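In structure tokens, the next block holds one chain alone, the form predicted alone.
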Amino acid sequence: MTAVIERRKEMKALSTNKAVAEAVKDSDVDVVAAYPITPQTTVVERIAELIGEGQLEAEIIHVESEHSALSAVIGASAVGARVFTATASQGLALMHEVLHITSGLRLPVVMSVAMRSLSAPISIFNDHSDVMNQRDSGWIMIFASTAQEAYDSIIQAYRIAENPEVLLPVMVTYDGYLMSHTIEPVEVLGKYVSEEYIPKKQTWNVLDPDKPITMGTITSPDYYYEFKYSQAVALEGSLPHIIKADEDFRKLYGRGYGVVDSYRLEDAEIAVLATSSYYINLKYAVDEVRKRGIKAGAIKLRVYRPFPREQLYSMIKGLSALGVIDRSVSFGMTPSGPIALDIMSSYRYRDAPPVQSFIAGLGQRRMLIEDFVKIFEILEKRAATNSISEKSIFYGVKGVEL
């Protein structure tokens, strides 16, 4: 007990980036591949570091792209190693055809994204589009909001990903230049922890000449129906699994997170969901809105796949008005966001509050707790007024008026 207070208090200066390039080598990696695509860069740069200065014995694999990163890691996954990529944007994009091979393969690769805007316009900066784009290729999907649940996040994806009843792959997120490329202290575990908490043992499928099997073959129409009703159910019934596993991490290093997390929401008449680093200023926005009679509360959406339903009805469902932060656009739907629309469909047959949609922060447009203070108002105007629109507020669009 002495030995884990002791490590618990080795703090680092870390970006988000170095952080989760930290988790990867304290959950003791066999194989790295990772094609650079800003603002990711920096995390497989410093693994090549790690490994380089002996801190990580581990292979990595440099490829011409993104598509090859991916594929490379499920080759080795394959083979019964713990494997590791990271991406962002347009490169997780390229992924798009062998994310779907990968949860199809039920192989525990990990992967981390530093979330980017999508071209064009060409942006290298910050928003949610690509991992929304995502959402339904069969990953368990955790958004993270600061350095240190990152570097949790990755250590605990291993956990989840290779627990037996569960076999999918994970990919941890976070706000790509607002969190990647910004320092904050971070409590690192060390090394052990992939002893204590992650212990390597196969508890997957491998290729094995010794045991011959065979591994992403053509299908019949008579199997491939069963092949994707059995991955819905494995993701459906890996939130518990998600659940315990944040559960003893927090038991064993004092940190947890849950899958929804909330702040003054006991006795407020209204909230706002949102997702990774915006949670933070969310929280601010509250006390401010608080000061002028508004019982508002601020709501977090750290796990989006699979859909924590009954942990958010059981925050949202006394709450007057439900106002919903989505970075990314599902063009041609009403509202325009993904998870308020994720989130409308879940309860339609509950007694839910009138959900309002917000779209802001596209290309990293700047949001400041003003900003959220000006959502939360502009939500409890609606509410009052009984005048919730259908349709998505688009915040900070230039010449637009609210």
Second form
Amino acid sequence: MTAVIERRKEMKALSTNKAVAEAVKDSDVDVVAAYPITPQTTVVERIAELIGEGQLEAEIIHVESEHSALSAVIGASAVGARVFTATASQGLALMHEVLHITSGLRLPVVMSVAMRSLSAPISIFNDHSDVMNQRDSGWIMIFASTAQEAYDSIIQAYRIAENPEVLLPVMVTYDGYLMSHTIEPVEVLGKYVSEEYIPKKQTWNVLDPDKPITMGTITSPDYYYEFKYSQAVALEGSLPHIIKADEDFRKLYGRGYGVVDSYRLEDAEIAVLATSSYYINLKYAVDEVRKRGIKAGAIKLRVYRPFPREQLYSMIKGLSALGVIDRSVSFGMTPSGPIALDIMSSYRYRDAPPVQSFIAGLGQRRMLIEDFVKIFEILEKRAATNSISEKSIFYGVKGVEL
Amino acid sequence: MSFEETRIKTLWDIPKEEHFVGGHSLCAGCTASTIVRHLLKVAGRNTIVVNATGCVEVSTTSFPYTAWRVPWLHVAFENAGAVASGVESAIKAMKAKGMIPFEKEINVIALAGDGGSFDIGFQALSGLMERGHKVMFVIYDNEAYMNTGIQRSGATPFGAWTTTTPVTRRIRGEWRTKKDMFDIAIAHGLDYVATANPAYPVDMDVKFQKGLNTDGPSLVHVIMPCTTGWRFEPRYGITIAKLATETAVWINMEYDRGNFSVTVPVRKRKHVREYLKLQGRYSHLSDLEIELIQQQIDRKVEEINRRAGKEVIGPLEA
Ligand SMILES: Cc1ncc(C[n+]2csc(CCOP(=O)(O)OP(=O)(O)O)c2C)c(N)n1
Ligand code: SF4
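Now show me the form predicted together with the partner chain; what you just gave was the form predicted alone.
What follows is the entire complex, opening with the chain shown before.
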């Protein structure tokens, strides 16, 4: 077994965008449609090269918008093809209508999002406003923290999406620029993962002239509700399948991520939760503040929808305070961070630590390890003085006192 | 391809099989069903239909019922062109990979109303045409948004009443003229573009055949009288459709790899009054306004005759 795995391994220096393109190739995708938007663009550019070089046999549709990109892959998926699209920011917002239709049709579409802020004003830089706006669209949402994880997650995404017990679209997201344009070592598996881990099988209903079906009908009040209920049940029920897909991946290829991850949490009294690339620097900050005697830990949320309620709860339940870093704003709500809100509402009937919401890094406002250290210090101080606030702390805004 | 062998020349050549069947809830007298029924007879069972939101879509697929005996997909209002592009590309990719038998011919048809093609669906339609997918785009043109209750569209003709161009003190129906999809499609470099009319089923069906046989995108634009929106008694649908051609409000024409022709010549034209008077949507028009419309038609006829290189549409009946 090991010998076989050894043979398959190959290290490459890849940005996360290129790693995603590599994963699309290794997944033997049949149809790709995407529209350029920074910082996603190099994903499809690379895919086009891979198709051009004959490394991936697929149709690429040069659509005229993101709305059409997702629409085209829906059409392709409905016929039984394995499909991929990628976008960010305004492009994801333009897809909004079609995102709901994809999950409603229960098609196993996989998409990557190089997360970016939303206009106005225009910012091409990173935050999570784009994906957070789509959190109720019925997609499975996975945040990757490294280029390697993005590569592995795309491959896992096909396994999850095409699982007949799931049949839901999957979004694999990662930080624009911070990840999309930074190069890391990535171990790629080669194309046979598509034979071994994600063999091609049409597990969903497809449009076939020999067995005609009608897809995307209109419904009356007598039926619509049941469709939406079954969608809610399917998304909720997908969690064990996501976990299993990750475990199987680890068994075969030696890497797994879980749905949540943690660092030095065993004896921690306070912890800060972050997503995507922030988790990496947060771990350095933990080492730093521990030197000062603060018993700190870091938590990473990898799967955001379905929300891994139990897995996260088992991590946070013993803490005296939890800080949550959000990179988008739920305008008009207190606290203003969507993940903080989700955590607070999830455990409202349980014994959970007080949550201090932090907003940070909007429009890619710089966050260094020192800043994460400061966040730990604020949390430590507020926990010690029982002054955890309902309001979010907008960390790093000019002219606002903390 | 197989269609060549069974060229439709008379009504008796129209295939007998029905792939669009009863049980739908289109209005009594809706001519959309005539068009779609013929479309599927010509296309046959190896066909996938992508339908934009609109009357045809909502009236034929009321879950758990369906009037379609071929695979059918609806995604949204504005994206039939994009969805059909995906369907066609998937078939191509899957044939290349042996997932679908290479010799299996599958027609891909995108079907949309005037709103789903002229207006909100225009971008996706343009993308489809420009990229060269082998898809036949069929527009059933009832000259307004009927599904949402008769609002004007880019296909609403001059003078027609709609709920958003109401006949009031300051507005007297639509005050702009219909968008020209025929030439817009030709400008995209299509090999086959046609206009058709369900009152001339053989002509219409031949156009569907030719569109399906085109090795790339094709577009067939069909006029579609709507009893509810045009305000006429259900039994008059085909009569009105016929009058549209007889008055040259609607010209049945074709662009086939560079060759332009009028497929239903009209020796002597009827006055447009004959067409307008049967429809409630024009009942407010004064004689002066009707003359204005007649002049617009006269000009169009002149242009078409020049384009055809001979008099294919004749003068007004005395
Ligand atoms: C994005 C979006 N905007 C508006 C609508 C509402 N809508 C549904 S059908 C329709 C009009 C359809 O008109 P047309 O394409 O001419 O077809 P018809 O109903 O006349 O058959 C409209 C406005 C919609 N479904 N989606
Ligand atoms: S409103 Fe018009 S187009 Fe719609 S079903 Fe009725 S007759 Fe047909």
